[in-house]
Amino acid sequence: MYIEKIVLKNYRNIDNTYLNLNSNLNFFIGNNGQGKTNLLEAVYLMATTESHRTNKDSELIQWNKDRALVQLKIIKTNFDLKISYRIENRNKLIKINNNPLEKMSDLIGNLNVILFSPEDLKIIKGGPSNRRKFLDLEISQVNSYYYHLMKEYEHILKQKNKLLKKMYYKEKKDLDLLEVWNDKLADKGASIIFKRLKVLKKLKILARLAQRKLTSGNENLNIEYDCNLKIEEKHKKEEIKNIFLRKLKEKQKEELERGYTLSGPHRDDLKLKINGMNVRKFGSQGQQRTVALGLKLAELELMKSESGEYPVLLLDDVFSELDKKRRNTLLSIIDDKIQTLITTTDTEDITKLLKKKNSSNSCLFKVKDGIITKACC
């Protein structure tokens, strides 16, 4: 899979732009604030329906513009594919080979792509909300019904929430109803933790195979479940929802008193562990950037095992982020093989770096205060 055009108008600060990519590395050099991430938030955006920088749609259209326009032709193994997509005003219009989409859900998955920046050292640094949408993400790229089911866990979750809390000011409590959402809350839930559990069992081999990689066999990377059910991987999915119904009538009384749901996957984490060391709490600065990216390598192969094809990797201005010795890690597992965009201002290297390789797989692109221009390719 890979992206051969991309057209953007009025998107950010980019007025106007028509590009021919290569199916292997894309450079992308500028000074920071031109242009070079709003292009990669566009790609994300047509893969994921949602930008990773902002939840407002009136921030990717051009200043004084009144509506923006994302398109890409997208290579895949067996067919093509034109996405266009067009946000005016509160309003979007999605179309697949010029058909639009009833609903923005079915856009997942036409597009797999792995975006990698230093934010996401969240991953590794942040709260438990941040793992679990990286997890969340991957899964859903790559199965639209575990998406779909996301959604509808989130509702449920929302209504149940919305019930206890009228309940919190009431004497008379409807039990009756709060069990409805609470085997509701329970199916859809044990679905997601069987889920996770298992692309999990899948991801901790290849996270720990990126790790000793990228630390020349010094580092094991371990991936745990912290799950506040306390399921096991050998549970299959009716023993989860079991477990989970007992659990919210243990917590009953107690969410009855705060007015909030306290078990269920929305409340649960990953630990990750190098050498049976907690990353995130004694990890050096050095250590959790290679974690963060292993994430990410281990991702690229799992997408690959999950849809047949690689995704588009997503770089934006990592570069500086790695020493050289990671870096040309990095480029000799994803060179030939996969189709990356990397942002960078350090033209110097990358200059360097192109004139080692075979011109034909990779392009040099100048951002300039959102104007995009060839190079050499």
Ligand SMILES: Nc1ncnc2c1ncn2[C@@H]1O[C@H](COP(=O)(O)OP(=O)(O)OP(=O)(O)O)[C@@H](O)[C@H]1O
Second form
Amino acid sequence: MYIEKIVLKNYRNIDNTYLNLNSNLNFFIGNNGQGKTNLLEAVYLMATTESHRTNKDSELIQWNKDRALVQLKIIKTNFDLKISYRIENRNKLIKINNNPLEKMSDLIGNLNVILFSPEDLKIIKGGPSNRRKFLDLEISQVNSYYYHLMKEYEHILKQKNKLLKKMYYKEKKDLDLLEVWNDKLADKGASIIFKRLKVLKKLKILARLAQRKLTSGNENLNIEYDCNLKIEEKHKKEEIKNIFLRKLKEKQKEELERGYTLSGPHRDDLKLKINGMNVRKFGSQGQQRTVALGLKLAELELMKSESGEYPVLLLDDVFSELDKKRRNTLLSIIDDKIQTLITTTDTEDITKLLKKKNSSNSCLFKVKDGIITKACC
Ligand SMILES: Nc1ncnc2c1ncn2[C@@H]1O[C@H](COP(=O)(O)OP(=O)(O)OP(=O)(O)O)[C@@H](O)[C@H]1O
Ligand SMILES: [Mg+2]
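Same protein, different form: I have the form predicted on its own, so give me the form predicted in complex with this ligand.
Below, the chain from earlier opens the complete complex, with every other chain and molecule after it.
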């Protein structure tokens, strides 16, 4: 799939923009603070319903304006799609081919994107929630049922934690009600763990391949699902539910004392190792960056195998940071088959690169003060 056209109105510092994109490489060049990330954010929003930088939609509207609009025309293998996303005051309206969506989450799966930015180093260096989010977002984009499942699980967890807090102050505890919430939690939680393990089984093979490619075969990446319930790939969904229920029972006293749920997929993690070494603890900055890139490349291939089409790749500020070898590996993967939007402040490297590449495969845009203009194609 690729984005053929983008229309932006009053989106952050971009007032009125109409862009025709190249189906392969698109470079957005500009100094700091000109609007490059804003543009990628708008595209990301159309795929996930959320910005990667804020959860307040009102921040996306240009200051002193009362509404913002993003429209995309997307070309897929068998059909075209028009998506429009309007944010007005506290409301948002999403339309697909002029039909308003009842649920925002129905947007997911229409456009698939992978965003890679320096922030992604958090997947490697940050806490477990960063790694869970990486995996969950990947699964949600190709499986909208999983997105709903996550939302349901979060809701149940919140309700159960509320109940635990309420019970904390009560002499007589309503354990039957707690059991009802535990059953619901274990049911949804088991489906989440089951799906994560299934997807991870494929993702780890692809990530291992990507890591070997990026390091000329020197580094073997291994990803393990670090499950607080000690679930393994061999377990069936029903077995996972029973193990989860047993654990909840076992921890009930402690949960009542602490006022929150102590086990479940919301506390799981991914363990990343290269040649047996924990990358988060001992990896060099370069190794950590390479693993982050490897994971994104694995995600790309996984999305293709799950949805049948390559997603759109958004590279924010990372291209010029890669060394020559990794940059060439990345370009060989993108080849002619993946639409990519690349932002950079560095014109020199890009000009050299464009000279080498077939010019019909790439377009160059300049970004200045929120105005985006096509420089050459
Ligand atoms: N709601 C808004 N209305 C108007 N301008 C905004 C809004 N939100 C952010 N901006 C401005 O948008 C500008 C551009 O931000 P953006 O993050 O896109 O820059 P950038 O080109 O990616 O820069 P860098 O190279 O430093 O990453 C910032 O200077 C910021 O002040
Ligand atoms: Mg930026």
